[in-house]
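One chain follows as structure tokens, the form predicted on its own.
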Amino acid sequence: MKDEVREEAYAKLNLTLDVTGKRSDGYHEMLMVMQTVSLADTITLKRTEGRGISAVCNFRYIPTDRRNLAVRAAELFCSERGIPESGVQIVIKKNIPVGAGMAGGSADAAAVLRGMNRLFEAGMNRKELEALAGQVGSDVAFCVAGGTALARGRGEALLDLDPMPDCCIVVCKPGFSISTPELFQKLDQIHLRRHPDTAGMQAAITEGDLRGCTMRMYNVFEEVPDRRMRTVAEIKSAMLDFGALGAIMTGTGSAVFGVYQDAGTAEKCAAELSREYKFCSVVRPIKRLSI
């Protein structure tokens, strides 16, 4: 068995996000087209002489106990595989902005599951890892293999799609985060005027039609009456002014992304937005990971 493994924990973006109802278990019924992008945290798993799971992170405000999905994922893996006495340290190097709607915590947890599978040579396949991931959190299952996928339910029911057409994506996060439970509560109080064309998005992806994809990008959470949506709208407007084919908020925010065909234009947009917003990055869509 190995003494140390490293995994990249890739961020996700929502090309579409729809809420189609509320379930009896209190969760909302989701319908989303999700895309993995090249921005990533780095997860290193190290065997230790002690027992149990420990974690450290380069962001001091990130919890390193069971409040962290990465720790819970490691503990669940050990419990499920019958190795609860093992000592493992999780080293988390964060690059994905926190509270951005980019599944940073979920991506870390998924990377831990992939890494633990390698560290202990457990031989679990993708479906087994995704089933385990579904017990950790809603987006964790998608983040196991990533790529381009249709997600239903809480986000754990996945259908692989063809890869998104290649492009450059500018991601910008304003200086605030948005509480996911708070936004769901506000969503429950309004009637949605519009829903994304999910089937049309799937067809555009299959046809390799980037413009068709960007025409159908939509996130129902942008309808929520919240003063912070004004900033989201301002960032979207700036991206479109710089030639983005389309721009929307990802997840429950607060990050916004715009899609560009030309790398130079994307870089110019990112440089301009960086004057006002602390986090701004140019990323690319990436294909599904091999497990």
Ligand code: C5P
Given for the second form:
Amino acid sequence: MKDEVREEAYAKLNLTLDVTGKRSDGYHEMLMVMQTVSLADTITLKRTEGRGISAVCNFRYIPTDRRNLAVRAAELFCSERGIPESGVQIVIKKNIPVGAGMAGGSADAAAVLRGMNRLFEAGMNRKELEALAGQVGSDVAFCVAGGTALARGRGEALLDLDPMPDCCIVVCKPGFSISTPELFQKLDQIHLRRHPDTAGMQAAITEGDLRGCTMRMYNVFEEVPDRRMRTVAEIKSAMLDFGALGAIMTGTGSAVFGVYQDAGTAEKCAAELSREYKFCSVVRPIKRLSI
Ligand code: C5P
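Other form of same protein, the form predicted together with this ligand, not the form predicted on its own:
Starting with the chain above, the whole complex follows.
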């Protein structure tokens, strides 16, 4: 039996994000093409002498109690598998910016589920882990295996897509964060004028057509009237000026990403943007994990 396991918790970006309706449970009906990227937190799970789940994190302001999705995922795993007596410490090393729309908290929770599965040699398959993940949060199911996928429903109904064409991606997050429920509320008050061409994006991915992908990147949350979207628009136009094939906000923001064909142009863009913005990183698409 293992005493310790380590998992990478990869961030996601939205190549498209559409909201197609409001559900009777208060959630929104989503249609999004999701992509895992190489920026990752690391999750280490350690068996402890005591009982219950505890967590520590290198970012002091991140809660380490039940408000943290990683803790909720571990508790859910233990209650589902009938191992309530177990003591596990979750060590979270965060690299993914918080409040960025990159599913950092969800990625941590998904990594905890994969890690608990290995630590307790539970032998759960991908579908079983995704079903548990869907109970923890809307984006957690996608983060279990990641890669390139179409997400529907709350975000938990997944259809695997081919890997997106290889490229370099600059991710830039301004100093502020945006609250997800707040942006959904603001979205409810407007009529969306445009929707992404999700089917066209799927076709471009299948054909391995990077330009076809970048010309179809679109996020309906950018339409929300919010003065912070001005900063988002500024970062997008800077990325395009620096040679991006396309640039959009991810999820409910505040991070923006631009897609580049070559590493040199992407590095140059990141170096320029990092003079003005707090977080800037060059990442690459990651393929689906096999579980
Ligand atoms: O499921 P999760 O806890 O990640 O969602 C956070 C919040 O985002 C929800 O409380 C809800 O306000 C909003 N949300 C939504 N529709 C979705 C996903 C999230 O309205 N499909």
